[in-house]
Amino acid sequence: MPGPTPPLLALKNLTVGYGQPILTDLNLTLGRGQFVALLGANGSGKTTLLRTIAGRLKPLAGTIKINGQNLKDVKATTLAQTLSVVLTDKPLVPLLRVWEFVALGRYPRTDFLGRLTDHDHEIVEESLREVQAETLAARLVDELSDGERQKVVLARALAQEPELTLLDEPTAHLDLKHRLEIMAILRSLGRRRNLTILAAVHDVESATKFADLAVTLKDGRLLAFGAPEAILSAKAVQNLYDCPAASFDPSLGGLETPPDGLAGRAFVLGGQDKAALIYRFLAKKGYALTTGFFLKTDLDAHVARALGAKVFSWPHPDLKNEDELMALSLKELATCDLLAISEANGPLPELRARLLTEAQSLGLPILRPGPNGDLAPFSLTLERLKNAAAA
């Protein structure tokens, strides 16, 4: 009876580096079919373990195994057809056409003489509607952008008909569109052709909106691997980058970074996932937040905590009932310089009706967005309270 089916990829007490170890002991196992994101600061050892999974590099100890064979046994042309390669050199192709270098991937599946066939012919045309590139097929591979040319070289890396591919920053240098794009196709190619993707990103959002799995390293060493969803915690991204000023929050899948209070403290009505806009706004004109009322489960708690703003929602874990919960929002109003008002009418109107009164009473700039959630009048009343403290 056959054993059991070994896995695509293992790494065992692996050590990689250029000659000093740059990474030591690490020890993964990738299935079929997945989008893994190594993810970890420059220098952390990304590109420096693709290049050794894909053989360019000798391992310093420990072992490479593909479908349960050792690496170093590997002939070059089955490891060819297992495993395609995209990293970030740019293709020197002059005068070569979008189709005749996506078809160049076929070359591990060719005879001797390197001869395409019909099915060879169909498997170039399929990759380049993969990527949706079929549209480039005739253009000179020179004369692309920067995301055609990314599509384009994934296509090739498609063509040689892989059971894993190793991408390094696949969407670095792309604008906006060709990063959604890239992302989403990777996403969805593991589905499709249950090929295992290993891309190394710095993006941590696009790890977690787009990749199955994640591996984080630093400090020479495999920190954490799993889905995003259980490794990628606010401390853990912090630790990871370093960067204590950056708050992510897992709800949200991104990064904010909490304003630095210059400009004052504001307090902001939100409610109904309306106000994320106007936190936004308001940190980077460089005010603090504090924000209430809603249930603890809005999405605005989650962009406000993000953000650094001190969250008065309900039920509050320190506050017995409405009363208290009313008493310190007024406490804390009356250290604020301005109260914002998202479009939501939100929840608890008894308490969102007498802090307007206190404000008023206090004659706090009030500000309310414009129809449609339009944040126009914002600009033009701090615009207006910056010149008149300057007067």
The other form holds:
Amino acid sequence: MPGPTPPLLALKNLTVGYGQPILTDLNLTLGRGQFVALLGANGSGKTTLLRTIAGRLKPLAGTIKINGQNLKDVKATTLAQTLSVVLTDKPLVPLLRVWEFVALGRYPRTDFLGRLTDHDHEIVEESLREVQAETLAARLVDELSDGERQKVVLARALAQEPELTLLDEPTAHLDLKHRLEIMAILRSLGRRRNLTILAAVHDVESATKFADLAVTLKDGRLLAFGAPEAILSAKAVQNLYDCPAASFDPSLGGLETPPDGLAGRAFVLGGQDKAALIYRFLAKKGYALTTGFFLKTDLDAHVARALGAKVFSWPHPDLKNEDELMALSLKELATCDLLAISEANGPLPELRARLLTEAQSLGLPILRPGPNGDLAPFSLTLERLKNAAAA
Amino acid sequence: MEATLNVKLMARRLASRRVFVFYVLGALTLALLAINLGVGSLSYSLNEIIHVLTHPNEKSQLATIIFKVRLPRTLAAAMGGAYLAASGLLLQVYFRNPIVGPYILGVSSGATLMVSLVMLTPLGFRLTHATPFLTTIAGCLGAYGVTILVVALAAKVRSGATLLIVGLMMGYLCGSATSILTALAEKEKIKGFVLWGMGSFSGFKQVEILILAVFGGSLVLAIYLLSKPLNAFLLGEDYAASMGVNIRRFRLFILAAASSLAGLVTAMAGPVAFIGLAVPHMARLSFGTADNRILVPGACLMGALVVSLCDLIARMWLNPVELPISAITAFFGAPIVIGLLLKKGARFG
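Got the form predicted on its own; could you also share the form predicted together with its partner chain?
Below, the chain from earlier opens the complete complex, with every other chain and molecule after it.
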């Protein structure tokens, strides 16, 4: 009697670990054609979970069902036709060509001597194209760069023609270009091949930007499962990685760490998206930040908040008028060690002018970027200040 | 793009290169087998030798030399080389380590210990009359004793690296026991034992050739039939498992087959250095591939060729003094391997 199609992967009350449980009581159901990011701190059990789903590790309790069938009843070859893996170790095989390497993925679908048919050749070509590695086909695997190799490793996993691919940190050690390429390929595979991808990912930014769904693991439990936009709030990310210092901005998808403030405090006149680079620069130099005056939706406001700055946005909910804002910001300026001015002609020009004269009368160093926002003058001024302090 | 990516064409090109290398190696091996039959301390014309080979029932001095001495030795050397190479190849693939050879798990040390027991102690003296195959039987017991131990341990030890260390330790253990026996032995017995320890393909009896051919041949055939999972192993155990290979069963097969082949040759010919380690590399570089479906027969052929050549040199170089085979294999082989590696710029591991 044909019932509804069972889910591709269903974990029920699953406990995994090496003898000792690492993750307990997991419940998770994945459908087809989804890119799912598996997030969690180091040691949170991402790899252990993947190894268990791949059948390399027996569950300590609970069940794993693939296409409705209990994993322990699935024949090894059938499983290999349904599920492929991309592991963290580098398969450096000397004297093996890329196409031969990818063709190894045909293993569960070839005869007892592994002879390749025309159809197998086509699948190998298609898999290479899928990862944009067709030009690498004749190269030797051990001569590829890390990024190229990772594409080829992915192509091998695709050549198995799986419904589910498990990846362990697929972008670890890759440069920016390859990291983005691999993530973009993974994102499109779900749609194009109806392939479900479950990837342990260690950077939250990629997860929010590329994955359809995210699973977070912490303290031996599944913390949340859902769209990254829904479950990866700033708070959730801080909690997930036990990292209250990190501030994650879900709308920017960026992680920032607030400065230690050892160098003092800087007042930055920002606005109109011009000051973000100045914030980062000063934060790196150890300055805690205070900034104004702009709408709270300004890009500068997002970055400044992520860097833990005191932000005088306008209109301000607690302040009745501009005079109050003026008084408050002058008081704040008195606690600062320098004033930095972005090139913006932001809102509230009188306030800006007043702050500048106040800074001059306080004898604060005033930093201005060069043409086109060049921050070299900042470096020079800070260097001079440091030398003066040392003398 | 369609025009640039044609995997079928690439496969065909590689295959034709490999067939060519097979022909060359095959022809060279046949030539060497013929030379090994024809050359010796007594020289005969080619016609005489062909006549003897085509009339095996005629009795003559040459017939005795050919059938009792040269043919067994030629066949033993070729098979010995082939089996050691296959054994080395298996273990290099399994351990994913290029400096592993057939003796890494202590097979030859076990054989050597048992042989030292019969060659160096009064125990052997008493048994010598019981059987002409005494050293062979002792070698067998030693080699297979260690093999069984290693395979049993492999069922418990998961990590390849751990198993490698266990094998090395077994080697040291047997080696030190052998040293003690050597220290206690009479001087004149030691030379014979040392020479045995360097291997020789002389003095093979017909029954030994038969065992070598049937038992060894079927092991090599089995390995060839399992070259597909062996290829999966190139990527490591985890990947192999993810493609459907039964890891537990297959690793036991690899270890048992590799040790059995090495044990078989070592029991009969003594430890032959270098072949099992180097020939797989020579085969890999000549065929230009890591594909075990090519390398299993390829390494066997290369092993037969190399050992036949080494045996010829061992017999003829300082004629009438005969050199131990291990002296020749390493002396000529090591520079060849280094040269190949440098020339091809090939990287291993």
